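As structure tokens, one chain now follows by itself in the form predicted alone.
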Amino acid sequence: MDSIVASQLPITANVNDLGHLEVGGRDLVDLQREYGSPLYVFDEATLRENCRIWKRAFEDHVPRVQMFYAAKALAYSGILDVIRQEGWGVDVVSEGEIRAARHVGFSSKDVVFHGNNKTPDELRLALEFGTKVVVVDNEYELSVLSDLATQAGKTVPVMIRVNPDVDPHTHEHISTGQLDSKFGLPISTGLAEKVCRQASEAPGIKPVGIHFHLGSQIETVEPYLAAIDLAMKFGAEMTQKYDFRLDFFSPGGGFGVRQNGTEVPTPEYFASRISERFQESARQLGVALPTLLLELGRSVVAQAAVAVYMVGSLKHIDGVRSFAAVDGGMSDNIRPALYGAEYPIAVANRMDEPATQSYRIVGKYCESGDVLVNEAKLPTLEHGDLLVMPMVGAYAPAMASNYNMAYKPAVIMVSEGEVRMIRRRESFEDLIRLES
């Protein structure tokens, strides 16, 4: 097995005597035969292990910490329920995600509500559910939340999302900590302090902490360290000036995962460095150490899933390249087209054969940008071969669409040879059900 592919597969992956890839004790060839393709296969053991590794890493370094799963990465009930069982909370950004959290049994104290344009109806639902905290992103939202809380006779704990103007040096579409961002309240312009003051004076509002989030797929710890210094200093100043508590502090999440051979720090390294700086900052500022809240998505679920595709048309253009088209593409995984996400790929039914030819792996949809892998070295492909793509648990199925009236793929969970359906494959009836 190619070492890059092997390093990104679920922890239960192995090649059987037939040369087929297995995950969770099941042959992917058999699973594709039974459930069709494209097919997303989640490995429960990997999902649970990632939850435990990250939770243990921070709990080993900080006296009070709570882990939250960023539901935007994938909010299917079968995934959320496993994460809830592992003792995590959930970070939600919409009415649908709030309801999904309630549906699988998360308690209100385990739900944090985010978003840069929460609607009045969403805020009303959050009040009804009693989420642990609402992370306030702007003045309008604070005003609406104050009015709703007053009408309901409630007091809502809020954290203020600040923008520290720290560039995490990732793709611009997944960066959120720089000044020119739709997310957060800039510290440097004075807007963050203005909203902190308003929050301290607003009826029905109880300011309890500071939050920032720098972006996604961050592969170095330095941006976090710089932002922690800025945000902790700012939070301490707010407690001195206003009726503002620093009970909670969150550096968000966004920790990078290995991508197509890249190396990233381990959970232990991220946790130790961030925890050290967080605690040192509190000591230097003379403030009581807040509870640390972490919000992880991709780093929990990405490695837990693989996508399985069947090869259809093969096209060789002399002097240009060879194309291999599969039965999925940008409809089930738009990330390569959206922001250049890179994935390794292998032939699931011929894992023991040498890679001898280069292919561009493309989808079946009517867009030239429908490319899953720009260049892959594989065994000479044949019609009907099965390709397996690791590291797809985050965002790929969550962002799936019905472009070209495509049916969203089935998603299954495997564990010690057992299979359970997380989401069945869509049908035409599903697509037209809401049409008049």
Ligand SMILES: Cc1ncc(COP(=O)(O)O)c(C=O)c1O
The other form holds:
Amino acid sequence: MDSIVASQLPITANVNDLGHLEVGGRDLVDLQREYGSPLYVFDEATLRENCRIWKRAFEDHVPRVQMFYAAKALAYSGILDVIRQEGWGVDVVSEGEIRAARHVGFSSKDVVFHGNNKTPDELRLALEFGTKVVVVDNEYELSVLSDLATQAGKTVPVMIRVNPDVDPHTHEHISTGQLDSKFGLPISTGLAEKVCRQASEAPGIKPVGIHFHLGSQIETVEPYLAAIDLAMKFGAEMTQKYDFRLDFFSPGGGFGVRQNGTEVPTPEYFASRISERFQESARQLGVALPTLLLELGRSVVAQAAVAVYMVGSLKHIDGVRSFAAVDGGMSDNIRPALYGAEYPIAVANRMDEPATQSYRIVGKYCESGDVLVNEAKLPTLEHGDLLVMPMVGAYAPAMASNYNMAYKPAVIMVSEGEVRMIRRRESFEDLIRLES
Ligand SMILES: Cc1ncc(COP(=O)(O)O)c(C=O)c1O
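Other form of same protein, the form predicted in complex with the ligand, not the form predicted alone:
Every chain and every other molecule in the complex is listed next, the one we just looked at coming first.
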């Protein structure tokens, strides 16, 4: 098997005597026959292992830490439930995600509420259900939240999301830490301090910490270290100037995962360097060590899933290239088209055959940009071959659409040979149910 593919598959993956790829003790060819394609197959063992590795990595280095899963990466109940069982909390950004967290039984103290434009209704819901903190992103939100909390006779713990102006060196569409960003309150322009002061004076609001999030798929630790220095110093200043507590501190999430050959630091490396700098910074500033809150999405779920597609049309254009079209594409995974995400790909029913041909793997939707893999080296493809794409657990099914009236794919979870349906494939009836 290709080494890049092998390094990105779920931990239970292996090739059986038929040359077929198995995940969670199940042959993907059999699963496609039973559930159709495109099919998203989650491996429960990988999901649990990722939760444990990351949790342990931080707990080994920091006395008080709480792990949160960024539900935006994928918020289906079957996924959230496993993560809850692993002792994680959840970071939510919308009414739907708040309700999804409640639906699977997360308690209020395990929910943090994010977003750059939370609506009054969403804030009301967060107040009603209760959250550990609301992470305030801007002045308007603070004033609406203060009014709503006062009306409800409550006091809401809030963290202030600062923008430290640190470039995480990732794709601009998934970068949030630089000054020119819709997220967070810049420290350098004075806006973050203004909102911290307002938070310390606003009725119904109790400021308890500082938060930043630099972006996603961050492949080095240095941006975190630079931002921790700035944000901790800022937080310490706020405690001296205002009625502001630094009980909690969060460097967000965004840890990169292996992408088509790129190497990224291990969880242990990210966790030890971040924890070290965080504790060193608290010591130097003379503040009591806050509880560290982490919010991981991609690094928890990406590797836990593979997508299975069936090859349909094959087209060779002399002197140009060969195209292989599959039965899914941008409707179930828009990430390659949206921001150039790269995935390896292999033939699930012929894993042991040598890769001899180059193909562009395209979807079936009506956009030229509907490309899943720009150039893949594969065995000579035949109609009906099954392609397997690793690392699709994060932000792929979460961003699925009904473009071309596509039915969102089935998502299943496999564990020791057993299959659980996480979300069945949509039908035409599902698509027209809300129309009048
Ligand atoms: C505030 C916040 N926290 C955490 C995350 C999770 O990021 P990732 O999935 O890259 O870990 C995001 C995602 O963009 C986010 O916006």
